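Consider the single chain below, provided in structure tokens and representing the form predicted on its own.
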Amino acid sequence: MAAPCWHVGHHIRRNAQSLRVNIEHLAGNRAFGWTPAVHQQAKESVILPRKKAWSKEAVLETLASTLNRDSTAYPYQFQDDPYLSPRTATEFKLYSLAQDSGRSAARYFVNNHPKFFTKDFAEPHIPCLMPETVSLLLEEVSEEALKERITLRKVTAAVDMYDQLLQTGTAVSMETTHELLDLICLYCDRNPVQEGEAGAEEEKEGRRMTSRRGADVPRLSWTENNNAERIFYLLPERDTRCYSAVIRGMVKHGAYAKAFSVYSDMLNNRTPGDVHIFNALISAAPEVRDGYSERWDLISELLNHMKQQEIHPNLLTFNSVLKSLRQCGSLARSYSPQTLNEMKALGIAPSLASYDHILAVFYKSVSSGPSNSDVLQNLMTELEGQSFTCVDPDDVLFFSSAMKVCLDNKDLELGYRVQSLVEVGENWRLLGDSVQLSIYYGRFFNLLCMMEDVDVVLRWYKQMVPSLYYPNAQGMKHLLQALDTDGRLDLLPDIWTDMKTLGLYNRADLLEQLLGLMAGEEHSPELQEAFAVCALDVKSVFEEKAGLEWSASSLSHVTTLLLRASKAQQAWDMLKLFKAHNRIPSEALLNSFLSVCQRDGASERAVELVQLSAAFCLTSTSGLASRALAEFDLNQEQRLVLAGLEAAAGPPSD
């Protein structure tokens, strides 16, 4: 067996060499053939690596690049448990908080009982799954113990250890003092809520609400003479880092006037500042000045101080200026373009937050006119095709603000341009949290419903629901209006199914709009049958939900739909509900019901209908009685009853 294999390999090697020689000879006779010099250079430049180095995540990254979002699936975070698949935005928030709570509880247990989690099975190693050190190991009074408490974010314990070190006469290094001041000022002299502890979820939700409003709304107030101020004023020498920690902490927690007081003390001591100090003070300038001109003068003064101290501004500096200009009235329209031009002159690329501030300065939703969205048009021309990363907390506000401009101006083309920018790279990550995401896609969907063809609207509807967007009642109303405008009422049964799935079946105004569209015009028997099934579903919803109350129009619509589907008995049951809920049926409904009774030859039901009208004291009773006497085959007793009702009601009204 070895000999034949050897012969085969020998012939392959010999033939390959001959083929290579022939190809080189042929190439040398052609104009584009290799010259000896080029051939020698190619031989020297080609270096084949013995082994290709791949990262441990290379296979996963390659597989991930081949996948797209499944528009029919729920968000990925809920796919592990099908029983926790949210149907509405409220359920999405509830289940997300439940997952965060469970994750925090698990982390709390792992960190506080590390002896049960000593083995690491993950390959590659995943540090976040392993226990963290959360308990204090060093009890002696030393700087190392102080560093440990700072690392573990034990604010009270760190302050106590610092005081003990001072009492024993032990000098604390300036670097450790800086870290201690940073810790105290960040958490406003309070211990932060740890994961798994009571209040952790409320703290997270508060941070979400703060970032969503796009403002540094202080949840903790800066107290007078707290530990940060006490330690700060006990220092024999206060450098830039100390001033930076205290000033930024005061601004973060609402002590704006005190922050400027400390800044004045810094200037008097001839201590140079840093860019973080000026960023914080610029953002706080509108809080310490009342007039628009005074606010801008203070901002200009701070910028001049930066120039004098040769401190180079960064992106957050200019974004703080633009954000403060939003509270400077008409002055903002003059100075915000100058600020943006200064950024570009210094080679600082604006972030999405910069453009959001510009948009807020120049766009007012109350204004009108064809040029109302020109600013966004110009911004989109500059931004199209670019991929962004989050460099400012306010970056996540741009897309929802831009889509609001498109919706207010009913500019569909501009809305598509904004959506195209979202789809570039990973820009979708800058849509914000689940609430911001819902706001953005809700505005985009409402714009589509108002301005786009219904087939395109439905295509977007299938792409976004439920993977990206859970329509609220307003969004579903716009969809129903779009179907009505384009005459696609045949899709109403499918929309009703989606309404039940999305939890929108308990909104009385939405149900009334749906029933009104179904009962507006008469359609084919098949469609009327489908409408009747929907009407009976709505009836069961009203019966099961305690908070829903029948209106006269809703009762009339359901009765009309049942009559058109030849469900006379169920329609009659609906008529009885008018009296039970103190609602009055319309004359048109009673005449339609009488026509159905005539078609079916139900003379007894016709008499009962006239009696029901008389019980409501309707002016149409006389007319109904006259129609019944003329159009129905009645016995003597029935005629006497109708004649009495006609006489009691008086002549029919014109």
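These figures come from a predicted structure and were not determined experimentally. We call the rigid core the largest set of C-alpha positions that still match within 1.5 Å between the two forms. Residue numbers count along the first chain shown, from 1. Compared with the form predicted together with the partner chain:
In this overlay on the rigid core, Q570 has a C-alpha that sits less than 2 Å away from its partner position between the two forms. Taking the rigid core as fixed, one finds a CA shift for E57 of 2 Å or more between the two forms. Core-superposed comparison between the two forms: the C-alpha position of G520 differs by less than 2 Å.
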Given for the second form:
Amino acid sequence: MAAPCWHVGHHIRRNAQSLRVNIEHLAGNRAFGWTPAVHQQAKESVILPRKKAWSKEAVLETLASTLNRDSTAYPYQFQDDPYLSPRTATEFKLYSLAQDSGRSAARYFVNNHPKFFTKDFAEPHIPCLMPETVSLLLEEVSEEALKERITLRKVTAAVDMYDQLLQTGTAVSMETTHELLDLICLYCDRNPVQEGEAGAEEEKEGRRMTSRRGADVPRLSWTENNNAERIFYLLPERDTRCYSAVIRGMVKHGAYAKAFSVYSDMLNNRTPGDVHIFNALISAAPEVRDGYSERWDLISELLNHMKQQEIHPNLLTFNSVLKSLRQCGSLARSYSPQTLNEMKALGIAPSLASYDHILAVFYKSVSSGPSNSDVLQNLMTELEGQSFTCVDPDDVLFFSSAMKVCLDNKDLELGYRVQSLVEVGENWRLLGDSVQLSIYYGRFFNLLCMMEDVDVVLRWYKQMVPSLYYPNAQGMKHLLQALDTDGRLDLLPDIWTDMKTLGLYNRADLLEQLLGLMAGEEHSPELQEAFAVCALDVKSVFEEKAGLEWSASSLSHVTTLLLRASKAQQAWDMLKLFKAHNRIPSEALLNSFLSVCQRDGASERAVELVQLSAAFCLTSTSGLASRALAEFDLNQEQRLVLAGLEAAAGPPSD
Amino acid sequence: MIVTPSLSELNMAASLTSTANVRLLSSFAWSSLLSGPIGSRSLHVTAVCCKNRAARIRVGKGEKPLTYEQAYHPHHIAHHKGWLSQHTSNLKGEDGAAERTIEDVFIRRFMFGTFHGCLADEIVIKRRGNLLIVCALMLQKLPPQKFYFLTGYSEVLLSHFYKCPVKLEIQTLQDKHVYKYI
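Let's see the other form, the form predicted together with the partner chain, since the form predicted on its own is already up.
Up next: the whole complex, starting with the chain shown before.
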């Protein structure tokens, strides 16, 4: 009897699979999530390859694709230690400069005492770890000595050697002359700044003053009749490279008119030109002509000359055209798209610098209309997902100008698109140096604080600060405003600790805003406690820092916060501070203080309070006095005092 | 004049019965052998002090602070301590152990002098391929920009000296970490 049951059970178990499937088919008209997919898979035919070959690095590539750049990590050049990590932008710069100066100090020792560093352990030989020759070896008057001076970049010594060679009558080869001219024009006839030279000090002064105008202002000026021109005119025959060196040197160091005169000289001698010459001249065109149409005429004339001499323009040519167009006013809007089309027709891919110039042309002033974000939108659609390398020094300015446009148009989505372009591949390298970086992230953070929900803002804040972006006072103010708008004032104590870490506590206006936000409304008791702790902290900061001045509002805010957290004694000390700093407390403050005194039953203090307000000659004195008389139980002496004050102050003005 | 015992003397000595006398006579014979010519030198041996003194700080009155590194003696290496210098030249078939040791000694003295007064503990030197990594524990005596100056300087100088990339990894402490007082 058991056997047939066993058979049945076995049969069911064997065929249970098909039974279950059948049941599911019947019930399967009710939609389960995954049954349609199962049906779909059965319909497609899957072709399995016989063998798949993987490259040797396939595993490594797959692992690498799972990683993104960790934006919360500190920059790798710093040591991984909290004491040694920079917390503000100034510290960032200070530490990286300190490290670099240590390196150059070591290189100075290595190069000046090479006999200790010549033993070569390395197999194969590593040339960059050997000492470099810094001092001159050859002293006699010869072309080799001249070449040596050129490679060691000693400009004045090279010029002297050249003159000596001419005096002795030895012919100098054309190659060496070219290199000499290049050297002189690059360094504008001055020696390049070496470590620890006195000339470096004045250089830095000049640089600091002109740095605000950017790299367009030449730092060194081309003097009259300097060695470059002299040698140039002494040459028996001048060819393209000589002209190129002189013209480019003149443009680089600010002698624009002279550059054009040398150029016309070159045209008269029918010497063929060079693409670099034309690049330099095009970028110098706005300086020698006033008036937009004249500038454009000059540029088009130069381009025509290029076409006549059959010189192919390169990327830098078009970038300098666009850069000069920026200074051509309204003409730019018509001609810059044409320039881009020319570039595409010639097959030259525009770089980020070209796009930067386009943005500057189309978004010239802040007051341009809101519909103008079309240009940037189209641009972002085109650039989506591309990786860039730096091909032009102005590439680094693109991202900050793009973010500026987004900020001015208050376009959050566009801002996110720009940020996602930055996160593609290696594009973060194109954000520029620390100044550009802080500008870009400052603008991005500003946009977020204005337009976004506070949770998203805080998420970005945790990600970006302080590894990528060191907020300055302005950024902090935006953050505080965002917190205020969304009512997340419970985060204020944490923000205060962040502000201390970032070194932002010496701005009185920032502290005032913080205190104002904290003292604005009543909150829950724990929050009031936390606020009171913060307020005491701020008070100690005001006391320690020499340059900070208490203002009436910050004093009253601190007092209010202390009162709300029932720290009566400290609030009383605050009132004494009012007197010390010549600030007047407000009536509301005194009234709330009186209420707190009543709650605590401190009648002595109430009397002192009224006396204090009398000392300040406040109009509310009599009101306070009457309140005190009514609400407190006082002894005879105190009543007399209060009555006297009430009478003396007179009726309160309505 | 050398006194050499003749065979007859020895036989005479051997014929005596008491063992003590034999020992006495044989020791006399040996000492005459050893003494050599008159006025010569002999081997003087003092009592041996069977004590190990390597890398040990002797017990004091209880006021001497010791770090973990100093508290454990060399025989505790691989039991309670790790190695301060890590390289592969002590494996079978590898050479260059002596050169690595000399380099390590130089690097330790260099770091001690460059970061004078700032070192909290011994320096750990690790070699990975061509790379030389110097791990140091420092006290927070200098402001961070001075630390970075010295770090950049040491890295470049040591790289040029040893013709291999040298990296410094620094961690800072407030004070030396005391393990026990001896």
